[in-house]
Each structure stands twice: as C-alpha cells, then as structure tokens.
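Single chain ahead, written as structure tokens, the form predicted on its own.
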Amino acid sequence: MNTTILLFLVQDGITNGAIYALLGLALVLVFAVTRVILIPQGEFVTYGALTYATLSAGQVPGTAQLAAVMGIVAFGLDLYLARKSLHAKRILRAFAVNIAFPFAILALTYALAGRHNTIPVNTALSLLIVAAIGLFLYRIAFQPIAHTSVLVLLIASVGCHLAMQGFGLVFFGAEGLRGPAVSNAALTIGPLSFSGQSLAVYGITVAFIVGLWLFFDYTLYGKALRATAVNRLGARLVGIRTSLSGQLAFLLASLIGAISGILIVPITTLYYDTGFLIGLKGFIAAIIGGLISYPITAVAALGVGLVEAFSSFYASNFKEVIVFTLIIPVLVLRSLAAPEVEEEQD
C-alpha cells in the first residue's frame, strides 16, 4: 500500500463514516428518550433514498401512500382513547395531524409528479413522506406500549422493521435504484478529488451534530428531550408530555434517517433492503458510545467506516464481518464492568 490508497482509504472511511455517524446519533436520541432500540432506522434511510429516487423519476412513490393509511390508523386510535371526553378541539386537532396532514403530502405528491422537478423539491417532499411515516411509527407501534419494558419495545421494534421492508419491496421492488447528485461540484486536493456528494455528506453531517447540539442546550422542546431522556416519570411530574418528546425523537430520527438516504442514493444503488445492513453499522456505533453520548458515538461511527474502508482492501470478503466484529469486545468489557443485578423472585 501507499501514500495515495492509504489517502484514499482513509477519504472513503470518513464518508462512510459520516452517515454512520448520523444514524447513530439518531439511535441514541431515540433510546435515551424512548427507550427503543430504533431498528427500523436503515427502513427510513431506504425509504428516503429510494422515494427520492421514485420522485426523480416522475413517479409517486407508495410511501405517500403509506403515511396517509398511517395517518387514518393513527386518527382512528386518538378517537378510542378518547372516546369518553370527545371535545371538537381535540378532534380537530387529531384531524389536523393525523389526516390533514398526510393526505395534503399526498395530494402535493400526486400535483408534482410526472414534472421535472428540481432536486431540492424532491428532497423536500421526500423529507416530508418519510418525516410523516416516522411520525405516525411512534404513535400506533410504540405509544401505546411506552411503559413496558425494553424487551417489549425490542420485539415491537424487530416487527416493525420487518413489516416496513415488506412495504418497501412492494413499493419499490427488487431491482434497485439511484437517484440524481445533490451537487455536481467537485474539489481536487494533491491526488484526492473530492465530488460535491462527498462534500454535502461531510457539510451536512457537521451541520446535523451542531444542531442536535444548539437543539438540546438552548431550545425548550430540546431540553424537554433531555429531561425525558434522564428521569420519564419525573419529566412528567413536572408537566412534559412524554408522548409528544417521543414523537419528537422519532421525527428527528426519521428526517435524519431519510437525509442519510438521499445523501448515499446518488453514490451507489439502494434496494429495498439495504438500509437494514447501514443502519446495522450505525448501531454498533451507537453501542460503542453506550446508546447515551453522542460525542463518542459520532467518533466510534468514523471508526468503523474506517475499519470498513481498510476491511475491504485488505479482505474484502470479510469486511461485514470484521465490521461487527467490533462490537464483541465492547459488549464484553461493559458486561464485565455493569455491577451484579440479581434476578427478581417470583
């Protein structure tokens, strides 16, 4: 090896790293408000990147589909539970939001396809269907189970991964697709070039963290995240309605899920099921930094692109399987340092 792969490598590893780094930090937001280990993260990126692509294509992808049937299921469970104290403003409010709201994405999906868009229009809408789609996840799987335990969260979280890769092979198939380039920029430094994609995966990355950070210590909705995050029945005693910091979560992690998506579609072809195998790499970046601190997350997710980026050069059949490799040792050291628990007696 020299100088010039070794550069590359290490420029490969840092993009991929970078998406890593954005799922994880949406998986520890999730756990730390939730307690729900997101594992339908890499379906928002598939989502995102492949509605993307459909909305590139002139076509109406089946997600918008999917967030107004969301939308009308969510509507009918605010309508049970509430059906001893119906008022008009609450109705009116569940209407708005759970089918106003998705049938007006879907009505504006049905309005621009078949037009030749713009991409920051694609975009757009593609962030608003699978904003939406994550939205009403929370509230029909997952809100109405919030209070038991995390294994009970967990099965939740496998079904809901299955059924949504599922829909997508309905929607989008087996044959997989690419979309058009966010920027057609390009920077070439010494023997590296650097293509506006990669610079939009690094700018955007960036811009992500810095706002997660301005979110959480200096706006209320963010600090009412943390407060659910550190003590859920204390952030209720105080007046924080922990049904909306969980929908909270969940939009954040499906917009930055989606983002990932439309920021790796245009680099190389998705499938239906792709997403799955990314987001696996996110968690185990995510388990590196204890499903709590976003900085060491966002460190250990450029480490395992690294890893990836260096696994593929030197045994490129074992690159998956050297990419999780890495979190056995980190599972052993925390087994090792987690105090005694005694099981409970029945």
Contents of the next structure:
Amino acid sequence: MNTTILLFLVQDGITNGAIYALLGLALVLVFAVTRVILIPQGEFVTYGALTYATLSAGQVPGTAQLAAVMGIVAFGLDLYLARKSLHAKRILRAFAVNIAFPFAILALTYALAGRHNTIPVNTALSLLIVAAIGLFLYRIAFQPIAHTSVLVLLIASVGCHLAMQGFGLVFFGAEGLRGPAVSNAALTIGPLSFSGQSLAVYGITVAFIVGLWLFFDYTLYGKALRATAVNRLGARLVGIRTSLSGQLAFLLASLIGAISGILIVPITTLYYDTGFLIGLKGFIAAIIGGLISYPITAVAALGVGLVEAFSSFYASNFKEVIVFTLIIPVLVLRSLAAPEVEEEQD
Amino acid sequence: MSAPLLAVSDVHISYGKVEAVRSVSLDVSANQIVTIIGANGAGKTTLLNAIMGILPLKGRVTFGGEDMTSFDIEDRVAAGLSLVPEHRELFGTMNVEDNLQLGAFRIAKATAAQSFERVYTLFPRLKERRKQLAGTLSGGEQQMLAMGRALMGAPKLLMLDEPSLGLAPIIVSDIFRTVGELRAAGVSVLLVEQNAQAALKIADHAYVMELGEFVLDGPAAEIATNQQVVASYLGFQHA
Ligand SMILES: Nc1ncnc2c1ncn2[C@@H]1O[C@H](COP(=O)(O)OP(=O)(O)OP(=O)(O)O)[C@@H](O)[C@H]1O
Ligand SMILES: [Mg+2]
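Alternative state: the form predicted together with its partner chain, after the form predicted on its own:
Complete assembly follows, chain above in first position.
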C-alpha cells in the first residue's frame, strides 16, 4: 500500500466517521432523555436524503404528506388527552404545532416543487419535513408509553423502524437516488485532494457538534434536556414536561439524521433501506460510549469509519461483517467492567 | 374564614393492595406554616408525594380554589405548588447555578433574576458555591440547594419533606429560621419533620399522623403540650 492509498482511506474513513459521530450523538441524546433506543434513526437519514433528492428532481416527496397525516393524528391525541380541561390556549398551541406547521410545509413543498430551487432551499425544506416527522413520531408512538420499561420502548422503536422503512419504499420506490452535491469545489494540498462535499461533511459535523455543545451548556432548553436526562423526577418537579423534552430530543435526532442523509446522498446512491445500515454504525459508536458518553461516542465513530474504510480495501466482501464484529469485544469488556445495574422504573 | 390555599379532603393512597394513607383531610391557609408529625412509616412522604401528583390518590385536592386532583406534576408546579422531596432529586452533574436556573424554568426571565437575588440572600453559601456541581455539595448544602431550587419558581405553597434529615444542629436551626422567613415573605409551608419539637415551635397548625391516619390536629402550641404527643414524640427530647 502506498501513501496515496493510505491517505485516501484515512480521508474516506474520517468522512464516514464524521457522519457516524453525528448519528451516534443523536442516539446517546435520545436515550439519555427518553430511554428510547432509537432504531429508526437510520430512517431519518434515508428520509432526509431521499426527500432532498426528490425535491432536487422537482417532485413532491411523499414524506411531506406523511408529516401532514402524522400531524393530524398527533392533534387527535392532544385533543383526546386534554378532553377534561379544554383550555383555548392549549388547543391553539396543539393546532399550531400539529396542524398549521406540517400543512404550511406541505403547501410550501407544493408551491416550490417543479421549479429550479437552489440547494439551500431544498436542504431547508427537507430538514423541515423530516424534523416534523421526528417530532410527531415521538408524540404518536413514544409519548403515550413514555413511562414503560426500556424493553417496551425498544419494541416500539423496532416497530417504528419497520413501518418507516415500509413507507420509505412506498414514497421513493426500490430504485436508489442521488442528489446534487452541496459543493463541487475541490481542494488539493500536496498528495491530499478534498472534494467540496467531504469538506462540507467535516464543516457541518464540527458546526453541529459545537452547536449542540452551546445549546446544552448555554440555553435554558438545552439545560432542561440535560436535567431530564440526569433526573427525570427532579425535572418534573421544576415543571419541565417529560413530553416536551422527548419531543425536543426527537426533533434534534431527526434533524441530525436528515442532515447526515443530505450530506451523503451526493456521494453514494441511497436506497429506501440504506439508512438502517448507516444508523447501525452510529449505534455501534454509541454502544462503545455506553449510551452515555458523547466524547467516547464521537471518537468511536471515527474509529468505526476508519475500520470500515480499511476493511473495504483489504476485504471488501467482509466490510460490514468486520465493522459489526467490533461490537462483540466491546460488549464483553463492558459487561465485565460494568457494575450490576437495576433498571430505573418511573 | 377565607377559603384555604390547599385543601385535601378524604384522601386514600395505596401501593398496590396496601393502603398507606387512609381518609386524610388537611387544610393549609395562605401565610400559614402547617406541620405533619409522625413516626417512621406513618405515611407522611406518601401523602406529600400524592399531593404533588407523583403518586395517584383517591379523594380531592384543591389549590387556590381550583380542583387539581387530575393535574400532572408540571401543572401543579405551574399553579404555584412546589415540593422539596425526601431524596432532594437535584441535577447532580450540573452546577448550583444551573440547578437554580432550572428551578425558574416556568417563570419569566426578569422574575428569575429577582428569585436568584432572593435565594442567594437566604443561602449565601449557595452563592459562594455557584459553580460547583450539585452532586459534590455536602448534605446540608444540597438541602439548601433543593429548597433554593424550589423557591426559584416563586411558589405559593412550599412542601418540605424532612428538611433537617441528617443535618448538624446548627444547619437545622438555619433551615428552620429560613422556613420562618418564608412565611414572612408570603409563602405558605407544609412541613413534614422528625424533629417534632422544632417543627411545632415554628408551625401555626399541626397534624399528628399514625399508621396512615391523622389521629390529632390543632394549633401547634396546643399539640406541643398534648400529653399523648409529648409522650410519643417529644418525650426524650425533654428529658
Ligand atoms: N413504593 C412503595 N411500595 C410499597 N410500600 C411503600 C412504598 N413506599 C412506601 N411504602 C410504605 O408506605 C408506608 C408509608 O411510607 P412513607 O414513606 O410515606 O412514610 P413516612 O411517614 O414518610 O416515613 P419516614 O418518616 O420514615 O420518612 C410505609 O409502611 C412504607 O413501607
Ligand atoms: Mg418520609
């Protein structure tokens, strides 16, 4: 192997690893706040990528309609829950979030479809659509069972993954799609050449991590999310709604997923089920971080990306096998090191 | 007499099939300190938790004239009810200032600034330690932080579950002095205490709880001299 190939593999590994890091961080966040192991994280990637690709092709993606339908269901649930005390303010808020928001996006999508929109417009619209789906997914599938055990939440999570993957097939078909690159520029430094797209991946990943850090450390809502993760009862006692924290966490996770998808889809063709595999690699990183540690997760994700890049060079048939085998020694080590823990019930 | 701030009527609370609190009624008026005394396992914590909405109950709880029996914890907080729970439930990996700021989660930013002022005046110790993680504070400091966090939300009624538990006598007297100051500042207090003598000294009204029921109630001064109470709860402290 010569230096050029080595550098190329490292670069490739870091580009993918950056994406896995984003996804891994989202998984840790969602688990800490809601105790949900977010299997459908990969579907957010797919939805983001394919929504963006469909919009770029001038069509209306089915996800925009899905968001609107989920909004109606969420509104129904909110009304049912508030039936005993129907305050005008509550209903108005529920209407704004569940009906006005997704239908405004849907209207915007129809208005903009078919024109030649710029890449930022399509990106923003895709993010809005997937964010709405993430928000409503929590509202519909997880909020009503938020108090149950991790196992029940996991089963619901697997169900959501299967359902969303099925919808993905309906919306986008079995053929893969590609989207236009955020940037076509290229940069060469010595033996290294960076595509504009991979620079965008680095830049956006770093920006997102810094953004998340600022959000969690300096804003009231960021602190409220952390508080819910640290002590659920304590958070409720100061008036932070568990449902609000859960919705925020899912909103962030779906945004992160969609961004990752939009960043990848110009590099590789994505199919309706590709997101799952990508999400799983973020999941490995999150498991290595014990579903608790953000920094370990981010470093582990880069490791996963590198292992993947090198194994695709040496043994491309076994690429996925090698990557997923990583988890076995980690789990063995963790089970030896970890003290016995009882599951929290509340 | 005006309507009480908090009215609990005919409340039953069960853990599964076991009834831990039976047919309990209690009132707290504005600007009043009310205390519940009773032996270990009498059901005091159970009652406070149920009033806060942490445990389900049978019966009725009204606050400020509003029936809040079916309210969530968060809605009770919004209505002006606050609990410092037996286990404090602080945000251990966050610093003192963040804990306090979150205590004011529901109120406007401008009011929160005043609340900070007030809490730091009540507990200067917290101001000194404002960058320290809550989990690394001493027991007494954690209790101050728990009370401070509850006060940040500017509650109308503060429920305290054994604020003196495990604290040195000097800090206990600090805490009780603070409770007295709260009443002066217009906050009502519902106080559960093992330290019956101190509680009865500052309270206006007292209830005595045994095996899940109230067996006695009256003005605190009368309860403090009741022979039965002296024998069971104050006896050794007088000796
Ligand atoms: N989660 C629970 N499940 C079953 N029984 C419980 C539970 N929590 C409390 N109990 C029982 O309910 C009764 C009342 O308990 P509670 O904690 O309310 O007592 P307490 O008056 O606060 O006592 P202490 O002064 O020791 O704090 C006790 O007999 C206790 O064993
Ligand atoms: Mg107790």
